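Below you'll find only one chain, the form predicted on its own, shown as structure tokens.
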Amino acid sequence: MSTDALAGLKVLDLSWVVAGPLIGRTLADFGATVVRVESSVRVETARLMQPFHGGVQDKEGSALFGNCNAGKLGLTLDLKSEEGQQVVRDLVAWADVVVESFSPGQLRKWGLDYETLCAGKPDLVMLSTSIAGQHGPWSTLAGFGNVGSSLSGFQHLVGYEDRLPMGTFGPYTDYVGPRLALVTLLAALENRRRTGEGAYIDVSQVEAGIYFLSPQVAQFGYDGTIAERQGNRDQQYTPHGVFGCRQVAGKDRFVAVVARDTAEWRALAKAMSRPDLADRADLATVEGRRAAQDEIESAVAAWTSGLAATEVERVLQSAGVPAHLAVTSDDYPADSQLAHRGHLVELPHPRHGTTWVEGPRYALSDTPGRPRGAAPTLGQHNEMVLTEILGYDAERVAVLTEGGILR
């Protein structure tokens, strides 16, 4: 019996960056078959964005491209051709599911859109991840997540109040929008399963960026509240902060303290050796201290500038005070939680030797998922995906490697 959850699912990954390989990424970690077609011509933006295996950037080292693409067969081909076409259509008579993320309507300038190739395939499950969904008047803008954090609304409230927005880092809803996307292909197959019928989902970064604001687009609604940057402060709770410690190596370190709580806030006072600041009457109610916001942070930021942040966080937590280093991409490897649940993954590499991704977010007790594999190189599959999955003989194979077709 298989332990692969998704064991005999095959998919063909038409779509590119992160917001759409990372839902076939997943899909593979569990046990699906995932070819990821690409060109060699017009090389996919994220194998040109870094980090770079040795720092030298190469369509062939970016761990970006390898993090979301692990565990892939990779097949190069030109789609814009009309035999390159034929082969997609070939894939998807062989495929469960076609994930894309392509700008809409490019795949129904090439007969290669849902309505096209369900009416030969009517149980084709199809995922479309765009920025603004596939309708509407705003469909055909282009962009990455950077934009898709934009329009649900994060960049304007990421930052100090008193200063221009900062923005969340990176393409954030390139993140979040698999997430959604990944729980609603599962519910479709398993519809699929139950009524032989297939589906269409069509994914909507921005849409998915705003779930995540819902309670501020809910505060609106019931009294106009718009919500506004307030730094790292929180409504709830004061103090909430991230403060600067005492550099190492000479680079800054900083330490996330919060006091949810009377009996939390006098613990942090009295770690921080400031009794004066714990029997203040004023300061015994979240009110009297978010009242005091400047003084408290004040007060905290003077105390941790002085201290490493290991020892901040030593000393709070043993205090019964929710304290944690802002960790570095450095920090990761050495992180005990994250190494116990092996959440980083060393993986043999054709170029590299060996290269590191990160592991499955779920831990399934009876169907552990895994990366099976380093993303593929370009065009590493090619014949394995024409002549074993397709059929195809190697006189076909030679006439569309001629023609230009497999690049």
Contents of the next structure:
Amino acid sequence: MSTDALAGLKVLDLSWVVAGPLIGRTLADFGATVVRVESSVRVETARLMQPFHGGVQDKEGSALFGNCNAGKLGLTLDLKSEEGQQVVRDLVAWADVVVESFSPGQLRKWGLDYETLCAGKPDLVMLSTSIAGQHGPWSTLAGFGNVGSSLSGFQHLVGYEDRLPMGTFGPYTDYVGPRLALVTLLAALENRRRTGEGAYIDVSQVEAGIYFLSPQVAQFGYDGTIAERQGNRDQQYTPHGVFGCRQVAGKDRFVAVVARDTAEWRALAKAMSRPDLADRADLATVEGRRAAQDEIESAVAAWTSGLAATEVERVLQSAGVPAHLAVTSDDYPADSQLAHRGHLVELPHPRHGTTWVEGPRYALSDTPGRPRGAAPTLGQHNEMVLTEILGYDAERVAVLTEGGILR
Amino acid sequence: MLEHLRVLDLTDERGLLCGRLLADLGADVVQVEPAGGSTARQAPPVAEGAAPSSMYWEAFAAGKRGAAFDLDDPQEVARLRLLADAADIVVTSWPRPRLEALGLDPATLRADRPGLVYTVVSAFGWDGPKASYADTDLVVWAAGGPLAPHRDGDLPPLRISVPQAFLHAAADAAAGTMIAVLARGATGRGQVVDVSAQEAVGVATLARVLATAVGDDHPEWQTTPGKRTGGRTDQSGSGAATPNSLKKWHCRDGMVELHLSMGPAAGTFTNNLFAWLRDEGAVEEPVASWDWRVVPDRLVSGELSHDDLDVARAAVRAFLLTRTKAEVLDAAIRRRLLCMAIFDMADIAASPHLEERGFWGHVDVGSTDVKLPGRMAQVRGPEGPRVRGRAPLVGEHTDVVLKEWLR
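Can you swap the form predicted on its own for the form predicted in complex with its partner chain?
Next comes the full complex, and the chain you just saw is listed first.
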């Protein structure tokens, strides 16, 4: 019996960079066959983005591209050509699902939009992901990462109160959009399984981002409060911060420390050998601690500065106080919990010998997911996709090759 | 799309969003709370009013039905177990020891119900060396990778000012649940879906967590840039290698994100910006006629200096102070600028784009009508996701759910 949850599911992935490709990545992990179409002429942005194998910028070396596309079959195609578009139509006829992230309206110009494609295929499930959605006044916005995080409110909500807003690390809505997209897509597949009905799904990264700020949106609607940045402080817990620790090999190290209640605060103060703070009556309530926030944070920082971050984590966790080293790329492969779950997965790679990607973020006990292989190199599966999946004969493949269509 | 699914929701604030997503998609989601109410009812932001109200609860329990049980009373716990027996899906983020003490853990509930899908959301996973760590959102953000690289100069790394880590995990939980539901459609078997929030947030590092694993040790790629990069110019469109302070600008009613991009790929966008300034008489020659596509070359040749760049910046700074966020956004669309208004909650609530797309749902919080993000995606074909109603009162539907589910 198959142990793949999505065995037999066929996916055409016309998306690029991060927000779109991550959707197909999960489908591939759980057993779907995913054909990823790209151009070797207009090389997709993620292939040009760090980190790179060996630190060398190369379009076959991006770990970001590798992480977003592991387990997919790679086909290079000139989508501007009529012949290339015909290949796409044939792939649509094969596929159950199409995912795309072109600028809204682009596919219509090529006659590859949902209305056209679903005409002969009413059970087609198609998903478009874009910065602001397929229609509406913002739909023509030129997209780059910061647009989504600016318009969804995140740029405003990162930073220290007395400094400029910092914005998020990278294009934050690219991390949110594909999660909500995937839930909707899977629900559409469940509906299709039961009813045979297809669906068209329009995902806006801005809207997905705002969805993750629903509580702050609701608060504005309820009493007009506009959420503001507050460094690492929190509205519920004090102390709540990130503190410098002893440098290791010349590198800064930090630890996150939180006390969720007064018992944890006292345990923290005792671990810091500060019984004076543990016993202070004015610090026995969260309101009291908030009033003394600067003093408390200075005391924690003074204590952590002489210790290794891992030591702070160990001491505080054994006292039941939430704390964790701020994990860097150097720490990540060695983290005991991630290793226990096998989160980093080593895969053979034609160019690099082996490569590493993140595994699925959820362990399914009966039908576990796993990356089936490294992300494709440019055009790696052209022959296989055209002959085995589409059944083209050698002559037809040769015509496409010689016509410069498979680029 | 999921009207046929019954979900027993045993989450606290950590997993609350998962059930909201499934409810949006049509599932019958019953949020279980202890008799005294869920701890999520204290999760910030809490609006002060006649009765203090958690906007986190109101947003992410919206559309669920509510049932309350005295978990110290074995008879009440037995009734809760009967509900679990009638559910297709159980989702929880309660601590493992508590679930096991109540006999509501996956092994116990699945013993006689092999078709049950049981989803667990936790900080680090169901088991492993850190499974019993004390956790908070910040601790997960530190442990999973997004915290460490996000530095504002030499200050400690920054989180986003509102909790996010468990939202990523809870959204992943909804996707993992749906994959298990689809597998059940094929096999008839349920399974356990074990979601780790630590793993969920790795994607929010843009693959930085993989840098060391693939042998990339470029330190400047590990952190947000804090300083001017000597003689080199950042030729990206996003300004990824440009310090934050050079990308934030004050406008008449707030702030704008803008990188003066230069070089062959992205210089056109800055040409478009200066065309706007020229049209408004806000910049003088020779700066007005610079071709930003060749500015890097002219800097290298010594024809232009960084002092000249400061003259250009001063013109932009003075001009933007005369424009509103809405005007900047409008110009960005019409003139193709990589220039973006930094929106806060008031801007988002007033957006004509979101209004036109029907993004908002309306729910009652107390007697106040509050606007919530209502659609995680827009669907054509089957009925798409939308917020189904307000969050339940404690135990509001206990009796009717018992009657309906145990019929």
